[in-house]
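One chain follows as structure tokens, the form predicted on its own.
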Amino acid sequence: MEAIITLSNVSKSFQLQQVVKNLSLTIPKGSLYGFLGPNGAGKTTTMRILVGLIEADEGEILFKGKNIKKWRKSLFNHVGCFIDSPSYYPNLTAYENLAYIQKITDKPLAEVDRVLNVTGIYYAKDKKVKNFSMGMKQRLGLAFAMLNDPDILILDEPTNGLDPEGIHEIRNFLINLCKNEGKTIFVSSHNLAEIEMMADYIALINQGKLIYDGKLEDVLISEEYIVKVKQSEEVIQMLTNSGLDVTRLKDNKFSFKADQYKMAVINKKMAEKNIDVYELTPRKRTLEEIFLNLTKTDNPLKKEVGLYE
């Protein structure tokens, strides 16, 4: 895993608050990473510490081994952000917008349609953003954010306004990036359905502590499973027999937890005994649900997913 950012031991403070606490984290290059923490928990702070519209009190930040601090000049010919709301000239239409950008960093005025086509907002390209629509606003915010192509994405809620067909369209717009066009891509959001169906990696942070960083599918993973068989009494006995505590659920079904070696030997033991199994399935937990959790004090399904104190 080749990390293109990281953060080493960074802290923030505002005034007597600290906001962000020792933070570190490993962003692996042409991933989608999401940034998940309850309101207030450091997410904004953090990502501007990352493009440098802040310092950080303490700590390193790396993109590409790079010391950000040497990056200063260079750093948004590699970046594209889109942190908080941005800001725009109200009188001036999409396209007036973004080519004013162009010209002062001297780049191609061709790259205002590319990013007003790939956002979906061209049709409205000579239309004042004043009478735009806070869903427009948003993909105008990752247009700018897409200019001259950057290798990587820092995205602070890139959907946030956007009815559920803006949302499925941005979602797959990112991952496309990801995927076909080895973008990095790290986005925050409040959305967690959305995270779970696009991210790779994530962090999750809370009063400016990490709890957890890396694959999301790890976090998920659960090491139970929901069974529906005809012949129920006879291995729900089997299990019991085995030292597995079962559960029993509605409609015939039942539930226990074993890992997946274990779970490889019990469903050879019901095929040799001709059990009829019509239903066999790990039970996957939702982000929802581990984000709810883990920021909980105190929680013990922190130690269960092995996170961070």
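Just so we're clear, the structure is a prediction, and the values are computed from it rather than from any experiment. Positions refer to the first chain, counted from 1. First, how it differs from the form predicted in complex with the partner chain.
Of the residues Ile83, Arg283, Pro108, Asn172, the one at the hinge where one rigid part turns against the other between these two forms is Arg283.
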The other form holds:
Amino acid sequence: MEAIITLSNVSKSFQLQQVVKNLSLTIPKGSLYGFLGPNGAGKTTTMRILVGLIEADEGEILFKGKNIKKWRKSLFNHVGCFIDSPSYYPNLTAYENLAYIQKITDKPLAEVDRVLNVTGIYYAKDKKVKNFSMGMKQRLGLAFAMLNDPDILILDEPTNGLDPEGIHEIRNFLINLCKNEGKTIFVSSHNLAEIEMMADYIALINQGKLIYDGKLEDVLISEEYIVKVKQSEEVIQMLTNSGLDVTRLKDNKFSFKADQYKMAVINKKMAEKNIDVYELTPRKRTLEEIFLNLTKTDNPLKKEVGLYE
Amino acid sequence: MSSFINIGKVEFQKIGSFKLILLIIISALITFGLSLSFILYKKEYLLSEGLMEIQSIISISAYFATFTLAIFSAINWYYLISFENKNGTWSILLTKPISKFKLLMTKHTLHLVMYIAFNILYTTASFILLIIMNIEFNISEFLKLQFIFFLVAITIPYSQLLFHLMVKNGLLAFSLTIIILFFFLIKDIIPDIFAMFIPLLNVDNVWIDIKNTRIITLYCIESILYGVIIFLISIKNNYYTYE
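For comparison with the form predicted on its own, produce the structure of the form predicted in complex with the partner chain.
Complete assembly follows, chain above in first position.
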């Protein structure tokens, strides 16, 4: 796993309040990385630090192995970002907004048409941005970020204020960018279902502290199994005798917690006793469920999924 | 250099070149109108006191120019600096491969271009004023007085920029223009010894010692230094870094 951005022990305080506490993250190249946390968790501050809008008090940030403090200008040839709400010059057209950035950075104007096309607002290129809908403004924000084909996009709540159709389009757009064009996307969002549908990796922060980072699939799979068998009473008895806590569910189903090794033993025993197994599935948790549990101060899930204390 | 000029041109277009030109013309016209009205209103008094001569007329028009210049500068900095904050566009500009110094230097240069344009129009207006009032004058003396105004009046736009940096809100900073005007209005009740150390008041103080070349030179140097210091503060200021 090649890292494109690495944060090591990054901390930031505003006056007396520490907003980001010893945050360490590794963003793999070509990944779609979801950055989650409740309001005020320190997401936007972390993103602002990442793109150099504010400086960290402590810690180091490496972009492709180079310190961003020393390589700030060259960094921005490879990074596109969208921080806070979309920013734009309201009295200029979409084309003029993007052309302004190209002119001040001495970059080709042909790129403006490309990003307008890619983000689907080419048809409105001559319309003043103040007359744009929220969805169009979000797309223009993405177009700003995508100028000059960056390797990584850092997007802070890019679907904020969009209707379900807009969210769906942006999501597919980001997935396409990541999977088909090999871009790395680091995206924060409050919409957990949306992150669950698109991210490969996630990081969860709360009160400035990292509480989980890693592959999304690892955190979603729990060590809890749902079983449906013909001889349910016999199996429940067997599991209870083995010291497992079994919960009865509807439709003759039941669930219990067991690690994968214990599950293999149980499976073998059921096969020996000729139990007819109709269903045996690990229970998949939703990201929302995990998020709500993890952001509680006292939660048992932290230990279960190996989270940082 | 070409990219620097390019950025300046684009910046000018972004704000709206027509709007900026109109702002310069209106400011110069208001100065002319106020000066002419005041001189006509006080004509008898000026004549009886022997003040109907070039230095007095220029100092009167310079006094009114400080007011229009304060408003002109507030609008100017609003478009150049605070406008970016209002639209959140600093985050776009500062995350693109362009140096912050170059970007701010362009904005300061653009402001300087507008300040020069204002001064050219103001000088023309003062020239017309002297002609209308039928005052005999030496052209080189006239240009010297206007050049002194140009140098010392730089403290007004840079004081205005300081407000923009301090309050971080363009509209509020614009309304704080009143502070500049207040300073001028209370000047007469401040002891001269204090007033001469307030760079903002140089544009008014300078006429008292206009014959003393050494003091005038000091006023000019002090004004330029004041501008440079505020320029350097604006480059280092966290205003642009979301701290």
